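Only one chain is given next, in structure tokens, and it is the form predicted alone.
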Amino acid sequence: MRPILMKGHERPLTFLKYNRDGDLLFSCAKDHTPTVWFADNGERLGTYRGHNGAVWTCDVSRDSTRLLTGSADQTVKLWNVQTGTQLYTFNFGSPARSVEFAIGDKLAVITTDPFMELTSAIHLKRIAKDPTEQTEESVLVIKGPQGRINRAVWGPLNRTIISAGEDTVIRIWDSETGKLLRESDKESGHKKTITSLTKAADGSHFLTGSLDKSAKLWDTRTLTLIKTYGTERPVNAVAMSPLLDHVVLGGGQDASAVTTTDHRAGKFEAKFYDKILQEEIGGVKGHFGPINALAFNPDGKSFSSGGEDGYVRLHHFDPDYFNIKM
């Protein structure tokens, strides 16, 4: 499995997202410019220029026509994927950390960071079909969690919102009323900041990664802990194969600790675990800094990782990967 090295960002990667067809890969980084690549050969298609802060997150609509990006410049921008033009800008009083389109692309959930006297919040916005009719107003604003909310995603049928972040608690909210429905158990839950959250292809369960050096698999409806995957270093990114029972964890030390440790020949690896047996299957080395972003192609035949080193590495699996026996 030879990785394709995709160099287009000048600063650390923050987020990776495939479109639903799996032919495009969107990458966000701290260099202000989200980028779109061909997912098969890693060719750079184009960039989305307009932010003037680190871009933390993005999401692409089901039909691959619209892109949402959230940035430290306190805006969320809506783009035309094909032309790269800005269609709309949502302004907030604090950095936007996470965005996700609802099923049907008529709504989006956005989380904003605590900033000055503002607390963190989860915003629900209507996304108009015609960008000229787009408005700024929120359908719903949810406040409550302490610290940054690193990720908020839609639950099944858009009825709920699942949020997780610095206060280590996973919460499920009613997306109509904003009422808190469930909280993860303190005992079985994460002990440190939750950095990442990704849903299974069918939405029945989701995976969280945390600085407590573990990733956990949860039932979406009941918030029951199903599995825990332990590793030796903080987890910055998680991904789940849509094809096989594999989960991938990426991480590394905090950027401040990197200089004091061995950096030889890309020591930072994406570790593969068996989803059911919770055992490590193998790893993919290569990055020269912590892995900040991971994403699986929706067909399950390739995955990409984005690192603190500014590279996106695109891996197409060899045939023998699909026959790994545990």
Given for the second form:
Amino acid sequence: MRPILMKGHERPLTFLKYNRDGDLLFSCAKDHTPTVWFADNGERLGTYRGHNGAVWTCDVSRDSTRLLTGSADQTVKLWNVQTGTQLYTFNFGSPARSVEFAIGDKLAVITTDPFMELTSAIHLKRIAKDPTEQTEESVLVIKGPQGRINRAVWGPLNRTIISAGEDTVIRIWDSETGKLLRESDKESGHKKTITSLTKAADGSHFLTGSLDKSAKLWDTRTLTLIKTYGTERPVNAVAMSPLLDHVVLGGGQDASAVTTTDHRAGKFEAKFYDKILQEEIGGVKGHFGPINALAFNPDGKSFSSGGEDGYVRLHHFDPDYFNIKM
Amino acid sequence: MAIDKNEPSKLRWGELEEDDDLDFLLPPKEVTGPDENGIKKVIEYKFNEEGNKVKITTTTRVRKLAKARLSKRALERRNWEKFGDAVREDVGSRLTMVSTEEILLERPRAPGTKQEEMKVAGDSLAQLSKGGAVLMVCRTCGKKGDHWTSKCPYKDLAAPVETFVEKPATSEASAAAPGAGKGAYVPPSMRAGAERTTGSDMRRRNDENSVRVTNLSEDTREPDLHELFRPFGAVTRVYVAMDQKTGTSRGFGFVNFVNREDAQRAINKLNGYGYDNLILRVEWATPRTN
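Please could you give me the other form, the form predicted in complex with its partner chain, since above is the form predicted alone?
Full assembly next; the chain just shown is listed first.
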């Protein structure tokens, strides 16, 4: 395939997100300006100016009208997707690390980092249909995990929140009371910081990637470990194909291996694994730096990867991708 | 085309009159399908308003784009105006480019197919034996493959320092060394034949390959032991116990080999060997651990 290279960001990429229809791709980077691109040919549509710090995360509403971005400048901003204007700003005491709209887009879950005396926390905010009625107050604030919470997502039917982060434990919280319902098993769980989390299209299972060079697949209801995928590199980003049973892992390179490995450029790859057999299918090379973000188009026919090199690479699969036999 | 039958030779196309009967016929449409570059040419013939025959050539490049079965909303979004930094987008900005390289989903190779085949044996004698010669080591002169000790032509002379074993070994080792290929820097720890063990590991094993030599003559010193044991393999350390008061040897010493096999062979060959008018006793320094 011929990937489309998009160099709109000056700094490393942090997050990528497709909208529900799969025609827009939102990219966040450390350069303060989230960008939106057309997902078919990579043409840039616009940028959202306003943040004063690295943008760590974003999410788009189902109708693609609202964009939420979380940044290191301790704010989460709500934008009008079409015009790029800021609609509202939520202020926090520490950098925001992860945002996600709930099903129905009436609520959002936001995580904030530990900073000075503040511990990391998960905030639930109500999102009003009319931005003028938007308020700052949180519906619920959950505290408890030590260290950074790298990702928090909504569980099925918005009944639960799933969080994962630096303390290597995945936790499931009740979204109405804030009570801790389940924790992942320490023995079988990750041994190092969990960097990324992605849900399956139907929400029944989710995939976590960690710096311990592995990714694990979990059941959403019971938090049992289903599969483990091993790599040689710390995993920075994970994605699951909505069409085939494939998972993709993207990662970096251990500092110790830097001088002794191949110096060929463009060799950081996104690794494809068979979801059920746990075996490697192959890798897609091309990035000049560690891969920090991965996202699959909801139609499953293309995916994009964002790297430390500031490039977004958009890949449309060749027909023989769909015929891969293990 | 009407051909003047009287003059078959010189035909000038400008003078040819079109046959009225076939005037309404147009040449068929030609389609040269997409070639490797995706170029498709369609040549059509039409009559324009004035009734003249015109030839229309359409050249298109067929590019594989994702089948954009966009929803109605998505199609609307396609027509949105650019905002933010994209407003002043000049055509030549080249933010978005198609990669010049074809990238494939590379299937993983089975382990072991691409491993380096150069595993230089640290054992130099193993390399020598590849020559196929029978190992006849003469104790007196140390020459191999030539004669046995009893048949040594240099019977009365001291054992030469000859390090014959070294030379072929080094040449073979250097041949196998490159590994990664010319020009690429390969760090010492990853070169072919590099010793992968840590320092302390090496020292410990060395002390396990220690050989005790007793019944040495008074004049025997470290260099003598080194000369004597060198033919059997690489020697890392030699030690002769000295009497501080008289400055003579106390009659025993230790030799440390790199390889255990070399040490074993030295023991086998030199135990009972006559050296400087005394019969040597050569054995393992510590009770042998196997």
